[in-house]
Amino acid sequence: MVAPLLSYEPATGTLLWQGETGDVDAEVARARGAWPKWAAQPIAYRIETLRRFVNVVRRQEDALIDLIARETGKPLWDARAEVEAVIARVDSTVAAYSERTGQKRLEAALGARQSVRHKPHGVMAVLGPYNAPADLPNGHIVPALLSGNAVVFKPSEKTPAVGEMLVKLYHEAGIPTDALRLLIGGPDIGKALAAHPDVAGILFTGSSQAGMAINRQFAAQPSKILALEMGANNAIVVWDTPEISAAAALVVQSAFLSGGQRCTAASRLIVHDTVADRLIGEVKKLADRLIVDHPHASPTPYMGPVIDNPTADGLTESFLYLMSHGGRPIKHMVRPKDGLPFVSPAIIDVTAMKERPDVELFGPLLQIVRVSEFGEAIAEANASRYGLAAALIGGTPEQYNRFWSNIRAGMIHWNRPTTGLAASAPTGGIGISGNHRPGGWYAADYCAYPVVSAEIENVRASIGVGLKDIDISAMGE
């Protein structure tokens, strides 16, 4: 017998919720026996479904951000943004498929017209992450069944109960139940959900080692749909600039907004040592006053914990390796509660480091190299596998124009936090942070495919060049 999946509340370890692993067989055939009714629905029906699902967060906002704030520990305040998220998600897919995926119509010679339009794919395999359990998802979600795609939605099995409550939300606003199915279930479930024949594409976020693995197990089958938005190591470079303060702010939104657990945290702060030990005072000064709680703490925390004990274990083992390697402590990480995976915020200096090691840690830790040219600042940026998000704080312009043209990165940022982008923009990365589809404005690239079509009403056509002589003669007997 499989035992349920569980799931506990990290400030607390309470349990919060509990369930059981789903069939991956029938929810695929379910959402593939409603997916032709689905697509047959005329666009205006779908956005005004969607819309519904809008008033329905709406009514139900503080519920699903309590919800989200205890099943991933985030505080009210960051809960409360990504439903925010959540909802302007609609209107922006909406308008974001009229100007990308919407039908047009060329004319051509001979009174002929060429049409683009476009058709979804099928059944869609939605697999989420757990730091943003409701917005991310949903980010796939929403351009999916806008486009006339089925939906199997496999949440994190670190949040289910944020994953399910979605779920339920969709169907209370009509959008039909089998066209929309949750599937409960670990890694071994989402990898089964990802082979299942009947799955046109998988829409994944999550870690860059689960992403490599489903574009290799795809690689010989170009049918595949992949939109893979996965990990990062991304860095925020700080210049010449009097604002010490304010770009001091801008480094901890970057490294310490969601207790770091944003794929566009920045891990690293490569700083011009000119200014580097002013920056590195007002950083540290400001973390040290970071507030670190439960979600509904008084007064207002800044950080939550992170998702789970493994992962604040990691976390510490990660500052140790970098500190017993040469990386010079500005502010040790530690674990105020026993038990609970909370951790305060870590920065440390791995300037004298021969080799940092190229990986993501998610989570408030932030790395620090001092460099003396503008040129190895890039360099120093570019050193990653990742390239998902790059910020510079200060400089010029035609240093920025420098940095923009030359930084490996899908996002760049100048003079603003690595963290966060408006719905009205692409949101990607290349290198192992993505794969050439990004999310966004952009989902409805890959939710359905074009295509073309030469189109009269009337019957028309000769051959002009190629033919025999006809022979009269033979005509007339």
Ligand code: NAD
Given for the second form:
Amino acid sequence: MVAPLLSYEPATGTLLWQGETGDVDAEVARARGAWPKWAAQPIAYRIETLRRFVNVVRRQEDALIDLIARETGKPLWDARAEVEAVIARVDSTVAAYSERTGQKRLEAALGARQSVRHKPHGVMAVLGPYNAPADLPNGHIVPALLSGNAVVFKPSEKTPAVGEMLVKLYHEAGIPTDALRLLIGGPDIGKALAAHPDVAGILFTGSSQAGMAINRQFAAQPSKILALEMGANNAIVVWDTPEISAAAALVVQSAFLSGGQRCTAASRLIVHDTVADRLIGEVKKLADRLIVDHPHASPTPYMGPVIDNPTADGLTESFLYLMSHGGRPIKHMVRPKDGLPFVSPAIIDVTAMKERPDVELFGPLLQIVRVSEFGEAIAEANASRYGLAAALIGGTPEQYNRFWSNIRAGMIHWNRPTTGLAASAPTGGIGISGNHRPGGWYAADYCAYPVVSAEIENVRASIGVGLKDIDISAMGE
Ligand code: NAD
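One more: the block was the form predicted alone; return the form predicted together with the ligand.
Below is the entire complex, every chain and molecule, led by the chain shown above.
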């Protein structure tokens, strides 16, 4: 017998949810069966049903916020922001659908008509991460359903309760129960789902390791759609600015929002050595004041625990590794609560390290590199296989232009944190952060494919060139 999947609240260690691992074949078969009817519904009907979903979410907003906070450990205000993004996703996806996948008419010779329309792919597998367990899968589910696909959604094994509630809310809103299926399980179930022959596409948000494994798995199947939103090792560059405390606040927001468990979180601060000491001092002062506590605590915490103890152990080990390889600690990482995955925000200056590991440290750990030239700052920021988000704080408009032109990332900001964008923003990356299928506005592109049709109502044709003359003498024989 397969053991049930258990989900614990990271902040308390209490068992929150348990359930059986799902049956891949059965869930895909149900979705496949429901797909033709869902795809045949007029687009207006699908839009209306998704708008009803928004109303259902609004009615149960507090319960969803509470569940997200409990299952991820993020503070209530952070969970509320996630639910707002879930709500905003529908309108922005409807607008994107009409711009990206709307019907088009092309002019052809002699007044002939050629139309471009879009068709859904079939059953899409959505694989979700744990860090924003409602909003990120939703970023795939909404455009997939809107385009007329059926969906089998496998939430992260670390956040099954939120996944289950999300699917219930869709069903309550009128999405046919078989057009959106919940599949509970871990990476093996995800792998089996992706490999199912009736799955037409895999819409994935998660780590680069898992995304690349999926990419390898389907290297010989170009017909499967793969939309891979993956990990990061983002840089925030602080250049000359008199606004040191504002710059420090932007650094803290970038590095420690959601405990650094955002794909857009900055894990590297690259700073001009003329402002470095003052800036680092301010960042440390602010980081010392951040309240790290359980999501419902009072006073309101800035961040909660990380997702689980193995993750917390991995982060403290990474901090020790950096320290023992030449890093100079500015603020140590501590585990304030025995047996629970709380970790304090940590800062380490790695300028003197000979080889800095280019890995994603998904937690509140900020590495600092001091540089003296702007070109060096750009080179440091680009010294990564990842390429998701980057920000420049301070500098001149000319420097920002140079930064924007030379930085390899899908999100590049000026005087804004690396974290936090509108639901419609195309949140994709390059390198091993994505495969050029960004979500948000462009999700419409991978949820339907264009079909071009030359069309005319009457059968009319003749061959104008390359024919032999008709042999009149042979006629009538
Ligand atoms: P993860 O890669 O461990 O898991 C993501 C999902 O994929 C889970 O549902 C998991 O069960 C499944 N999975 C894992 N291996 C698989 C495989 N080989 N085949 C099929 N399915 C598989 O990611 P996580 O730890 O849950 O989430 C954190 C990661 O997600 C971080 O790396 C973060 O940067 C990334 N992330 C990226 C974005 C983005 O937009 N680029 C957004 C949020 C999070």
